[in-house]
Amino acid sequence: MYNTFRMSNKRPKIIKPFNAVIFGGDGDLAFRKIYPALFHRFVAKQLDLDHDIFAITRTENCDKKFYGNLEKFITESIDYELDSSLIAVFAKKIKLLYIPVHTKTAYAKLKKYLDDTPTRQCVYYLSTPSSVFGEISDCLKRCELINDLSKVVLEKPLGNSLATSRAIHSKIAASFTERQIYRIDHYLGKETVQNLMVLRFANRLFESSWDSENIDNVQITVAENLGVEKRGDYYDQSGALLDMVQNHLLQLLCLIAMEPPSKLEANNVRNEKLKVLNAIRLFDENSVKDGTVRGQYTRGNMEGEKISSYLEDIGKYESETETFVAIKAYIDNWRWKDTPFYLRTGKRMIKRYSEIVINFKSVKHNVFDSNGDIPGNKLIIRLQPEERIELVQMTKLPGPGGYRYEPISLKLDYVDFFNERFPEAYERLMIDILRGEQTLFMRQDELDAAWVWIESIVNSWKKSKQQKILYEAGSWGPGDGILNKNHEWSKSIKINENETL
């Protein structure tokens, strides 16, 4: 039986019977994101069709621990009334397979299962280090487990440079076509990110003013209150620039800055995103000094608790890796000429939140009896922890005494306005993969263009020997008295009604 999930006014693609094969099936990401996403879609009856899930593990005889963790993480993800017996029903759909190496012999049991259902689409989810993506893909091909219905899902990081990214792609491309490859970025599955498309392209009010003539600047912020946790070895090789900017923040920038696609279809959207990536101004040894800030957190306090430094967290005496980065970027095209896009992300910040702020220019002339310019309108798109949209506009204060005004927010809070539960980002993305809908997934040429821009920063940092700036854990990052006048932009970005960096 086929099932559909109506997410827009266009007819959605059907979900066909499938086998989901999850490599790294007993890993942290699988338990926290992948299985809960599939479970909640199962409960919503979107997976009310023939399917099986295969969890690939390199640990032998771990069934009890696996199913215990599965129940634990699914239970923790439930935020609505539900018959708990459904967890056991869902768990029966998951088969745990021990595959310690990528050889035909080791894959024999998997092949037998998949060969028993030859008409199903097979989705291979590689929740593993990217260093083995090629090895897994090659073994699937040699075992004749790839056909026209097959798909492969790739988790980041996809390399740490343009060269390594292309090398990973070349290995995967030897087994899968671009049409079969899904490079996942969970930020693109968030409801408010999806609504950004509707705000822009379904509201003349915004689209007619969505350019440098009307917008003063755009700010994209992803602040994290956590440190590196258990990812120290990986993070010290990447840093904030590669871990967050190269994928999440750049994808958000593309959705804000791209031209309207002729149709809301995968390649039309990705073509427009590619144009943006190719138009972002590259950095050189001089511009990187004024246009970027690197920071690293030191000891501090968060809610009365003493917090260790980054070096203590990774167990090293020294490291040049940045845990905070702020970038002043420009897009050199007709729409965005000379409009700065401020990108900022950091760990051990005072609070966790992600948001996009569109700062409109002020009116050209103040006709009221007050000095100075009238502050411009703001469109604030909050991605986490809560999802909401605010439009800040000037409003007259009630009462006599002339025209006194102040900014007032018109808020669309998703939780308050809509009664139904909002699927998590991975739920939306998993359904799109099963449907064969690639709009929310990066194409390889997008990834290449992103790496070209990122490497202009990395190489310019090296040439200019740009130093990192230390900031206290539990702060808003590098602050007053530390940055010179050329970097005022990086600490004066509006965070919300009461806080500025």
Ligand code: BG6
Contents of the next structure:
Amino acid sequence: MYNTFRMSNKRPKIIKPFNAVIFGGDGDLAFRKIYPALFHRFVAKQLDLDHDIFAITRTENCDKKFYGNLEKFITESIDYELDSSLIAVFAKKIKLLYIPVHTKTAYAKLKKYLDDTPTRQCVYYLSTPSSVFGEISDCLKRCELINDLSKVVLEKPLGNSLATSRAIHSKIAASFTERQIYRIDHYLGKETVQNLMVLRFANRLFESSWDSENIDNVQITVAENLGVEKRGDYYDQSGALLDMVQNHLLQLLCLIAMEPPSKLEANNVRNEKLKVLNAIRLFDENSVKDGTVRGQYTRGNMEGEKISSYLEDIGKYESETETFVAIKAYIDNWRWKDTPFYLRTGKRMIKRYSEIVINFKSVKHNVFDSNGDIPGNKLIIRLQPEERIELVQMTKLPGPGGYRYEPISLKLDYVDFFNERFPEAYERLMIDILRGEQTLFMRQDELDAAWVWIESIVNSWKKSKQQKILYEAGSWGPGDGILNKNHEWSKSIKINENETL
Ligand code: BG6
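In place of the form predicted on its own, the structure of the form predicted together with ligand BG6 is requested.
Entire complex below, previous chain first.
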């Protein structure tokens, strides 16, 4: 069933012919995200028909399965009406190449194709485990397949510690310059996340009260109803902290907390984000106990269905890995002194929803009655499933008999208002890569700073032997009294939609 959205009829600027080489070209991410993203931009007439996409596979003779999957996943991604024969036209632009190893001989076929179009930019998309990023970039260099127009796109996880992330970087940096490297964080490509910049920097109203003088706390929540699906092996090495906080939640925090860049240009924005990352207070053995919660889901129920526990899902019964994490973070700088940023994310929560809530302080003095403080304003930025902005403000209830007031929301529902299809995050990111626009991609020094903070948590958890708290799959996460007892701050961060409104 299609939505009634329309593709925007604004004519996008066409990208010049290019080559894209997708390593891990028959992987889950390629089918679910990369090809559909390119397809939708192709339908939007943003990609020149002359482009070529090379899907690299390590499985021999898998053409039938590959093209079958390609059609299936693209069809599933379509959320508007279109001429379905375009799928076949697009599929013809994708060549499947069998390259099982990273040697000059194995790359010969690819080289032959790419050498035919030497003046085109070539994007190498590494959607493989990061352990082979070094080998791939080294082989590309030895085959003389890298020139000034080449770019490399790196999918996370980029290591699992500061040391491993740096080691990966030093291998890539032997073949590509920082200007050519695009580290994907797909949260930065989401429409509402992009709107954060406009909301903050194009509205004087918010920017003038965007500090600890006026804001009581900030809450960033990414709740997922999915479990670990087929990614148990990877997930068990990462946990919620590395899988979600190290990248997506920290990037959201940066966009909320950074100083206005002088210009919306990649390095200006990245410099400001870096300052925030460097100012987040590190945890130690003592502060980690009060400032963080680790949870893991047990068996439960979701929409009437029985759901297995995390341990059953991964088939390892002694795993201590967290599938939920909540963190009370502080940014030690002038603007944010003593303002807590609550970050929380978890798998198998009752529903999928992500939002940022800016809780403003209450007015300094209540002129209406003496019964305490008037609740503060809230700015709620809902990222998913709906894309919405709400400003909660005190409003007088109509009628005589004195001043009675209640918090009422001014809502801007993106989809209703614009009635236009929003490109998926990967669509925007692919176009930015092709255009050479790096603002939405992380620089290595940002990554390093994020790792330093994350490692302060990982190491402090180890030292303090912080235990995980179990929560039922399909619930609002660890809570039910346990958190309230242990953490005075948990009441305000309990994952409960009604409480954040
Ligand atoms: C990925 C994580 O980066 O983001 C996944 O590895 C997670 O575990 C996903 O499910 C969430 O993305 P989204 O866009 O569905 O919120």
